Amino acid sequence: MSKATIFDIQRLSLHDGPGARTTVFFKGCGLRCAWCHNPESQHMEPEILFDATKCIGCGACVGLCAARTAGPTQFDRTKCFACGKCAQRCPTGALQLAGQRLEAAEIAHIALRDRQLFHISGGGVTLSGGEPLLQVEAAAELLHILRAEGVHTAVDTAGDVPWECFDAVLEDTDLFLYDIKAMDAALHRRVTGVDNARILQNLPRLLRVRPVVVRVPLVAKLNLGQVKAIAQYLSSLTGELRVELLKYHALGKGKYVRLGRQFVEYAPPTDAQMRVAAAEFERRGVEVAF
């Protein structure tokens, strides 16, 4: 049995594929997108989130490890090994563990609790992240179990993995959600930390064998100027493809604070800018929603 490191299993998700879905969030990502709203997804290893506003200084966690010896309201992240003992003891949720190792069968068991809802709504299970294909062995096993149970499956990916990772899950994946952030390689590296060559190579190959929803996150003054180039590229591809434009939001700010990381806030596109972006795809015959 394969194990995966996940940081959340979200039920009744309405934005990660068709119908009502359960989304399994895998931990670990090869990209570092400037606008990332799930910073706890970036590192593969478990992490502790500490919310000082919820800490009541009860001392329940003091003495459990070196990170909690400074005092009941102090947290020394440099000494934390994310064992999760403090989070287990915390009565207010000020300390939370992001990341746990679960067998694929365990994850499937949790997801299948909503099997009836999937049937009624035309939904299913989506593997997201992070990047689920970085843990491809566990992802493939989980998808295989779900498909054997007649559940619609989707994989949400940034595409920056070897093709072999896609090949390992193709048979048991009904739909791929695929991110395109920018066409300009230098800009892509600046806003995500990696080159986009492999991402752009994998997408046409994937479209030959599976339907794809291309997701384009839009951030004013970062990649909004890339819309025309992205629309032109996608209109040149063949296969079952549609586009979702994702408007930037800053809802992940609190997570950065709780992880002890710097948060940089960007301006979201205006509604008018979103409509102009959508029109760019429509005039090239690409189905788009936002």
Given for the second form:
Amino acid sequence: MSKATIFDIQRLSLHDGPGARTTVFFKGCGLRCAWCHNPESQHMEPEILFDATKCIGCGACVGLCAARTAGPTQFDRTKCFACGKCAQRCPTGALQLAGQRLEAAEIAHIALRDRQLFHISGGGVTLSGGEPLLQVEAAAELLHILRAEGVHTAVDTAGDVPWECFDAVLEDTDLFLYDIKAMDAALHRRVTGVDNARILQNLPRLLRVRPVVVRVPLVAKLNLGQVKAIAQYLSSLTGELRVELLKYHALGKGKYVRLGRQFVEYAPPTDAQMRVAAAEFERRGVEVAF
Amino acid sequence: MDSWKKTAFGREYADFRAEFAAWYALYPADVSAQEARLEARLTACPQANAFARKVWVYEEIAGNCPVKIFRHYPFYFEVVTGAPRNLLGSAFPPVSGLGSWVMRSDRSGLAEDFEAFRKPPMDAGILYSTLYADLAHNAAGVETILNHGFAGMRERAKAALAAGQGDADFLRAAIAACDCVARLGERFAQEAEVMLERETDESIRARLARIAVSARRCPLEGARTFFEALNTILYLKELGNVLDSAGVAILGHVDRLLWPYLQRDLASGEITPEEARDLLYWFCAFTDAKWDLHDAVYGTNTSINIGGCDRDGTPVFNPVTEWICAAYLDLRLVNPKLQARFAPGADDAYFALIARVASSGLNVLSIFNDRVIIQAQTRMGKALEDSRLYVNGGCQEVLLAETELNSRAICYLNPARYLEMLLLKNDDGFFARERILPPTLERCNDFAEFSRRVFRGLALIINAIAWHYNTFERRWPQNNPLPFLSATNLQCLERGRDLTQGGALYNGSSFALVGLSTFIDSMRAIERTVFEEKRFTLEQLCRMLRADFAGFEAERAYLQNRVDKYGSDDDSINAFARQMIDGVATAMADMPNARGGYYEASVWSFYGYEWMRQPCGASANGRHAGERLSRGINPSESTHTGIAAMIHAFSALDLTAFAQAAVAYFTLPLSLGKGDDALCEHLIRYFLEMGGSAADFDLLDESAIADALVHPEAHGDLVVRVCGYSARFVDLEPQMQREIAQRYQRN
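If the structure you just shared is the form predicted on its own, then what does the corresponding form predicted in complex with the partner chain look like?
What follows is the whole complex; the chain from before opens it.
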């Protein structure tokens, strides 16, 4: 039995594949996208989120560890090892542990609660993150359980993993959601922290064996200029492919604050810019939605 | 999209609305002369009982109240009796008009007695009641009259009288009611003939000519045509209210009833599909035009049932169903409410149609799961064939068409308050007044024992309340008997008993329930913290509750955030909720009422969760005193969960224990539903499969609501689902507006 570190399971998810779905969020990601709205997904290790607005200063967490010696509302993050004891004690939920180690079977048990809704809506379960393929063993086991139960499966990936990771889950994955953020390698490194070579190598190979929904997050001043190049690239590929354009939003701001991290807000593209971007794909015969 | 505007109906729609608005703006009409004659008869015969006085009312209305036919409306229905424009029936105290004169002339002191009974427990938040018996959510025996007409019912009443069956006073009043209908029919016909003499518009002349013929025979005789059937259904609702002040809110299961007439008329060429569709549009728009929707205190009382199944269990879905839904989508009707039943095997096209209505943001829709609701009726001893003919109204309350008088929505109960009373003994004298020796909750060995004592307490409290309503119900026949409505019911005439005397085949009663999840979560919190974790003693917990958690914020936060809650859909809490819900249903049901029937369990809230929150002290689930109580079968307001979890949790419950339905209130962002009929369809199907009972749809446009709070003048057409009824947002009380605006955040 394999265990995965996950940070959320979201039911009635409507934007992570066909139908009504349950999305399992794996913790840990190789990319550091500037616009990431799930900052708690990035590190593989559990982390403490601290919401000062919920803290009532009851002191239940004080003295449990070195990070909590200064006083009830004080939190020295540099000394926190995310053991989770404080979150367990916190009565208000001001302290929360992002990252739970669960066996694949336990995750499946929760994810399968809505199996009839999947059946009704043509939905299923999506493994997202973070990067689910960084925990490929548990991901593969989870997908296998789900497929054995007759549930449609999808994997939402950034693609920056060895091909072997895809190989390990291919058999039990019906659909891949695959992010392309930029074609320009330097730009890609600047806005995601990694090179895009492996991502661009894996995608054509994946398309040969599975349908893929390519998701392109668009941030006005970061990668909007990449749309044409992405559309050209995707139109050159063969396989069952369609594109979803994801408009940037700042809904993750609160989580950055709770993680004690700096939040940088970007401007979302306008509706007109989204339409222009979509037209780039349409004119090249690539199915696109936004 | 606006093709309806090019139809004959569409071309006349604005004139119709204007004519209604101008006429009803003058209501209530002056009937002081008629009322003076009734008073004179009472002075001359002060010993006359309520049935005899009803006869006088019928005679006065038949002979001396004007009838009104509208030029721009095809149906006849309006008898001017001094009733208010928005006529729910006779609420407490009685409304104006001759129909409630019998109630007003009751010198027995019932009104005073009812007020004296209800005030102390209402002030103490133990109940909320505006009716001593149900005079607001009834239905006429529509199918019976469509088949037999009042002439046939008169013959039955006469035969029963001759045979000495039952109460002669009732039977004489029922005969008088039938005679009244006959006389009114003649007068409508004469009025149409008078109007014809000066009418020059050919299409209106054709309508008046049709009324001149039909009014003489319908509803005196059974309906022959689609037009007569439609007019009969609409007219019965109005007559029930103006003659008996009976609160006829339910038009009926109209697609099932009307389709045979329409089929016949289309086949014979009596009517074209376009004419039939126009008539249905007129029919659906009736109460929307008649009612002043700016008077939103009780919102929209009328309802139409569609879908479901027929007496044999065959799903109902036909062109009438489709046209009714089209009328709602085209006209964006607020009143009546649309009650969509779903039978096993319902057509895929029906699902798609109702999903479209749901996702349109019309917010007038409730859905009902036949599988659960019909079984709930048979559990109460009702025949399967009769149970299949259930209808719903004023909100989701269940009533078996043609065979039942069920006194519902008369009183709201709050189990969270009862738990508080048992824990803290802060009952404001209720226990002493009711001679209840409440079980003590101290020194229980375990939670099972604690739970048994709580449910014993609940049963004692609810029984005591029921005893009062039974007492008032015994006085109902002398306060406001319903001979007209009873004359639409075959069993009443066979038994010679009025509906208020238990004349119907089925005679249920039901209290409504608010705060169910507040109660469940509080019980869970006690189980966890007092009995399992031993974090607090019961005494300590009581101290916190008495103090409304002042000085115990950490403990309150723990109770609210760290104890699992109903609605989170964990196996353990689901099993616990099942036990609690079964216990509450048992405590609410099976007490005998005064009409030979039994109380039935229900979970729906109307606006009771808001009315009753203030006097309800702090709850063990961490709820502060005065904070909101849960609605219907929904999780508590502070529980963070999603709609999928909420629906899935139903699969662990047995909602067939609630014969009067267990209502879920779905609040969704309008943007979810906009253009996404599929999502609404999936949720409806999931709800049905998981064993949900009834659900109310409210799609909120967050930005529109926020703007309406600041610029109400720009949002006159913004309709929201308050709780079982719909209303224009800008007409609601500020407190209601704020509560609705906050729902989006909570959901």
